[in-house]
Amino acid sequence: MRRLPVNSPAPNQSARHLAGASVAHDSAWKHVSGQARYIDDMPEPEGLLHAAVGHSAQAHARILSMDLEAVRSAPGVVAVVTADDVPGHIDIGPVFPGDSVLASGLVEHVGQPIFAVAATSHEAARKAARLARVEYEPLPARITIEQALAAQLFVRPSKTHLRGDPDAVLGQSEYRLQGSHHIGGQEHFYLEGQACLVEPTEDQGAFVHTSSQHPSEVQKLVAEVLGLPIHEVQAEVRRMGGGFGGKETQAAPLACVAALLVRATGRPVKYRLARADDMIQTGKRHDFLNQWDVSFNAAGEITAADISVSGRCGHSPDLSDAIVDRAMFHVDNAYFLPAARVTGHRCKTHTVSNTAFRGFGGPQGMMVSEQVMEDIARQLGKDPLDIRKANLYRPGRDTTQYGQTIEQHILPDLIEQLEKTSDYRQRRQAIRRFNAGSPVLKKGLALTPVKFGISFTAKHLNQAGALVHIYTDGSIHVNHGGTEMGQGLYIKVAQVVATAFQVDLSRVKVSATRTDKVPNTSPTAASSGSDLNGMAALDACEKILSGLVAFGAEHWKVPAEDIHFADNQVHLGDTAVDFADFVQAAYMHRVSLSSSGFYATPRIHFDHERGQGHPFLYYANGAACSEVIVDTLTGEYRVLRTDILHDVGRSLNPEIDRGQIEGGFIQGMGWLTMEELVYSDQGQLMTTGPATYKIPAVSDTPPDFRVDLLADSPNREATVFHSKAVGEPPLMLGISVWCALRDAAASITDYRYSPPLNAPATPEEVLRAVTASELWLASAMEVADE
């Protein structure tokens, strides 16, 4: 049988838009024309009700009484439910317990749902939910990471990765530095907020239209809350208006609340959060307190490190255990740590439970090593890029602190290439000259790498299923467990299927993700959507191809090895048959034209007790060079230019990948520079909308923005056509902007001092860094005068 092996490049056939071609997003025209249908655009079923919840006004308190009479009697209200009305499970924690669908007796963050309302309109439900009279007994509330650490309050036990004897090396080192910084959280701020529509089905079941990255989890939790077997609930996701991790676990509680109201009323229920409610009630990226003690030699090479990363998890575990794990895995970023201790704390605070966000803890961990590189450079009087290059993983120095060997050293050459194409050295000298003659405006420059592990760190999630049908006209229908949130997963999987059969992409249709078509799916997360679902779809195609080749060999009397698919045809020796005609013939001879497919990521394992293993199938790599200009009187700044070189292996769709890189960089830049979450001392979120929470605008994009894909770099692993993941890694390219801002502030001291700069580096924070540099310079001058 001549078929397309997994580890071969897609052939250059004349069938249109196969894997490797730049093809527009399958819903692009629907997005721009307004025809793309989201949850709130769906035709409303007869008798539709709308949901809202009443939520806690206290960060930590006992509920003494709750009077809901005014809620029940409000105009339009049809039903009100509390925890007492839950027929099944109350706890809907996604991994570990701790999340109640509706709180009862105790509340642990402002915004925690305590009852739910179904009314005849969205406005009526929201107004009614505000009429409850709740009496609380306030309890001590711990809001910050420092408060949680002082009280030793954690949602999960702390963990440590250890290699060698870092204490001994640190104690004997001539060069040593200690430091810490705060890294702020980030609101997902998707265009489509959290939303679902739940319809009743027979046998008290439910059909859930959900905006979720994890429809199988929605299905499971709704079933458990209703006290039903899982097969009585179906969940469907056609598309999301953005996810970024915020809809991996946080979509399920809405579906559970709506399902309870469906059970109470027998009518369909839509539950859509208003923006302010969404920001108050749902989790964000974890903010972190990072601390380190690092030794190094005169060449700037790190010799030992003792690092702790502490994440603000909120009131419950949610996904925090794995998120802090990934922060621990990525504190090294691209750099070898010969002796290291890495400790991760999962801090419990009385704030909303934080959750997945693009990068899943990795970005917060990487910030440690990138600040350390800068600080070593300032202490030794060297260029930060030279210190970064000196510490890169390379042969002989290629094992991570958690025991995984770096098998493909891409970054040294990638960085050398970007250093040349971005004119880093020439611009560094030009910036020095500019700063020397400019007392107010200062420029900064930084080139930073990214090494990001690809796989779920929870091993069991590294699996996927798919379902492929060929119809008798030669058209192909695909369903798989991945969800589409704008990242282009559907079009990539469609290209994989088109390539497998060597037919035009227009023949392939990917339908909405549904739990009754492909069951027990993993979330679309960890940058693994194309890797997992593409391989599962390819497996299904290869099973169908096997049957078709056997049929062709028997029917046309040719050896199987003389049969191949190309250019919308099936070539059977010297005979070429149109693909649709061949499929029709196969159908008439009772040959299966449908198959399921499955894929499980190989070679991954990790011993959490020992903190050692091989948690990632491979690493994605990239680098960015960013230049900024800072007004030292106000702290205001602009990004002037960014150059990016990123490795996506053998790209399935280069333009989709470029879009992911551009968007990821901007989102990462926004996280580190302007997106500031502010809480009151009482745990009340103060930034609840675009008036107070600022995300990057088009005007914040670098006016000179250059993005290139690393050429001739197929993945050595047997991923789908040797491509590489591209969803999360580009976000960390935004670290280059944060480092460039520090570089600009350091120029005030002629690069002899590294000023502190917490993230987000708002103008106020940048001004503090500038002030710290000026004070250091004044002190140094006083010492020199003496």
Given for the second form:
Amino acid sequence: MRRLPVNSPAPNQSARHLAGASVAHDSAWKHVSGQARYIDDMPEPEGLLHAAVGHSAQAHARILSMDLEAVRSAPGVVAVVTADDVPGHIDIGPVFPGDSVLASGLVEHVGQPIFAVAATSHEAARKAARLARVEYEPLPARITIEQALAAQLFVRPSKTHLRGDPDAVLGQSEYRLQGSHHIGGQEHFYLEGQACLVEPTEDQGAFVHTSSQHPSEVQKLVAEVLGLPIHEVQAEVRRMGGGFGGKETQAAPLACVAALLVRATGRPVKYRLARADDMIQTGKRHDFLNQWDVSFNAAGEITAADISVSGRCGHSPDLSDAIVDRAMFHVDNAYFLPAARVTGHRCKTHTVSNTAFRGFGGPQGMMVSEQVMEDIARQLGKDPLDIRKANLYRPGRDTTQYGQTIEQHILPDLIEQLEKTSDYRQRRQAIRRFNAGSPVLKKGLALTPVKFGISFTAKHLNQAGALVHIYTDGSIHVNHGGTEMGQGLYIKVAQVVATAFQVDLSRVKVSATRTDKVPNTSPTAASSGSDLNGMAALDACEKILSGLVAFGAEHWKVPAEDIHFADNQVHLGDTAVDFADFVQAAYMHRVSLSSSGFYATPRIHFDHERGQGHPFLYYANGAACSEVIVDTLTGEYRVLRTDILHDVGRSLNPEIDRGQIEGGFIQGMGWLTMEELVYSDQGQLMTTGPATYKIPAVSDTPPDFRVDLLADSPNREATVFHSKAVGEPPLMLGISVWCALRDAAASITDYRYSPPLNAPATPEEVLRAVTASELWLASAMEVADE
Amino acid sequence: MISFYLNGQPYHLDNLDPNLSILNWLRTNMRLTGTKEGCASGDCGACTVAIGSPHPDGTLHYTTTNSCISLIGSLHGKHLITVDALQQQPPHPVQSAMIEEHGAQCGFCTPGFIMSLFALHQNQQGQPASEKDLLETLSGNLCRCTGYRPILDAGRKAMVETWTPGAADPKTQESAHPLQAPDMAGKLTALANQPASIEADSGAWYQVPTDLNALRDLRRQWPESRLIAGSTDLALDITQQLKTLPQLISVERIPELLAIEDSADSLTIGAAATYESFRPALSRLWPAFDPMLSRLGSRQIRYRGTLGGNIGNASPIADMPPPLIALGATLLLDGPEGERSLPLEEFFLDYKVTDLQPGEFIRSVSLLRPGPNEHLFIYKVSKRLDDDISAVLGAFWLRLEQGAVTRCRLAWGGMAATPVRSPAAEQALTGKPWNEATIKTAGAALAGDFKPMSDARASADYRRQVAANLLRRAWLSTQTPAQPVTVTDYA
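Let's compare: the form predicted alone is above, so bring in the form predicted together with the partner chain.
Every chain and every other molecule in the complex is listed next, the one we just looked at coming first.
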């Protein structure tokens, strides 16, 4: 065994790969060379069949008859299954019942699967699925939020959070405003569509390769559909080509359908959705109708608010109960509401069941207070930024309407800093001058904050497991319950493990997430991936380390406190041993080199009956300042510059975090600007592909885009190396663009009028706001003339 | 049989489905899975591949295409390059830069970005690309994760880096890299000159005639056949409608259909000329085309889509017909009964119905050179700047003499079932002073010219309001001092 004197020069500089370093994504080379394997790229097993489903053509109807003869006899078809062929559970609702693996009797949205086909090719399956003859008896269909509210149709009971007596304050207030807006939904548009490959295993079981954020749920639901104990089914996720929430619950139905076809044929089955089918068949971000009645004082501080948020949930509950909860938790965004009633409705419509999408209802809720801040400012003739600052949570005004106290006041300083670095005041003046001299093009500016609660609001999900092995050559293998969808979770966890053992990152490998490595996992969602799984991995490392230290102390006869891991070595008093040699020695002395790890988020609780508690471990914060230019003739616009300052605590990987911030901002901007889902009156989605549904493209990125991480801001909570979650919060920085567009339209009236602007603010919607401003100005001038 | 190269290796294929896309051939037949399917409709660019074609100067010129909507027959005489050719160390500069700039997150769109940047890198030969060129290069590649900033940075960084592929294999002394096979341009030229066709067991076929007579004969014999060039729209019948197109005649190799003739008094563009190939000549003639063409489809689409396709497809939202109608362009039609010309405006009869007779085809489009005092305005309005279909496209040709409109043609896309002119508004302008009052009257007159519809792109009301405002924009843009009047002029 090689022994090195401790005073030899440190061979390291490997520290750059530990937590806090901007290491490239672990799959970076595979990504850029086309060698990263997604489901449809996997080697195809012998006898593979391909699946497709037949869809409901009606939004709400009874199926009178279904003639599948032409489907069965189509070229290449091997099997056709319906609900009658399901051996176990038909209902695969993830939290509450309401989703059938295959509908029978009643259909409740266009695109609902009613039968499934397995054929020898993807094309053959898709062509065959279109040959069914289905007779429907149409039933009244409710498509919009308004229709659902009018009929009082909800997928889950409505809820209220109440603080103080808002009605009394509202009634006595000198300043009061009421309003409402529509906030559109959003298609995830992960570039890799939903996909899975299911293989038969012994004992009628199944192995599921899936592109899912929630492999444990895929495993459980497949087992239930097949009528098997969960241990007969395993699921594996290596990576997803994007998830964004769209593969939290929406991947499991595919796996269940494929598993039924595996059961029917005894052959492996691949099921991947063509883009149009994906857009028609799977859920999206909820659109919301928000309404409010707010009072405020002469300083612009809100004194009371009565707010209702109504989400379009579609035909089943899916995750909508928690999504509307999160919308309710975020109507305040960063602002103190001294007295408030917040009501959340979960509207049932005959449309696809809407689901998780980055932000999970939070963004839609936040839009209320961001619009209200601007409307107060324009009513009082103040700059919206000053109204925002006046309303921020701060010591003494630090309790949310649901009872949680804000313990770390990041935003006041963060906003102050961004206001300076973005030259907000000077640019505000410059924009006034520009607009005064520019009759057609108008600029707008807005600086908006984000405060986003971190933790699953379903308390039990705030747990994670990990499995760490050290092999005898000193290489380390990690599994954890989180899934990789591009966010860099694997590299962050690898950095955590490398840091725990103080070894080069190249020694650490994180491999595919599997339900037989780490069981009963939570979805990779709620921005929790590195918080939960990083801590679970660290726990596993610490367990192994404690065994290794005990071994080192005994074997080298040094006190445990004199044993340190550093620079790929183990320092034992005056001796240093190569990490690999040390591990080899531990193995020879029969010391365990493997451990599972576990983490459960502390401190969180919430009483859903009373609507009070401490649902979040902490809040993530950020702010964005965006400048836009609007064409008042067409409503077309561009974002000219965006400055972002975002708090990620002590970053595990600053460039990966920056990627989340930039990408989240652009995705949020897309949601509120160009991404428009259009349904027909009959509930048919009209925007079923990227030809009609436009996500931001390269020219939409602000030509001047400045992004900074808030410096020296370790998380006060004991999160993994005091980092903060980063997945969802930056999406809401996109609200600054929506506010800036509204600001540009308001400039027409010299900021005296706040025009309505629904989201998405397409050029058409922006032109409507411009026209409303022009009409307001015309009538104001008439009044002045009289 | 068709012959082409894939990543340096020759392929000769026959007896396969002529409806097979390049993407499905790669992924299903070859199991080369580096190239991804994101939409199968040519809108996301995940399937982008590079295509090398011999240039008259003896070098290879690189274009990109969406392999999901390009059919296998289009590869004849080409060098198809996919990301699979870039899996050796050291990485290509665009790959290194993408890694260094953290330009990939989920990685699914990444091979498409790599191939778009690879093609640009090959064509730039170490020169930095302009910002406009870089944005246009990536205009057809969607990324849902990064927000594009790191990809743009990677593109800027990589363009000026030289590519030195790894050393030759010391054992075999084989060529260092599959893309460095010697004299590829010569080999491709030799291939391209061979006749090409595909015939499947089912009887379905794909023919590639190389002269006008052969095309006329085929059309006479098979009047139900479909003409195919870039297939940027036709292939959607296959990938989205799941149709089978059993008889396909490629017009990509007929010199008369590819020619761009710039004469003293007119410009004639062959029907099979691609957007990127006719863009320089057309934009020299009328600079208003260039900004519109930078937003027509994506670069991948513009490398493949053709003028004849945009016209023959008879879509009411095609971007080329309105400006060409405004300019009074003429079509040259050809077919079994011989040639005839027709004003473009008279070609469109109804929604997706044209005057094209059975067996006929579009040969070319001609327009006159600009005369004195003639102005052309082309305004495209869509939800997104890049690669979006117009909600409204207004194209206005005016002759302005002594402050008055002496002649004009206003033509529109997205306002009716076909590309249309607006006679009432034209009448309101003609002979009138070019001033605000006239513009108001003409804008109001538009209400009588058409009844647009509401669809997923825009409402009828928006279309009407914008149409009138676009006339106003044209007038404002001629005022001094000049005010910027479009957001694309700005930044």
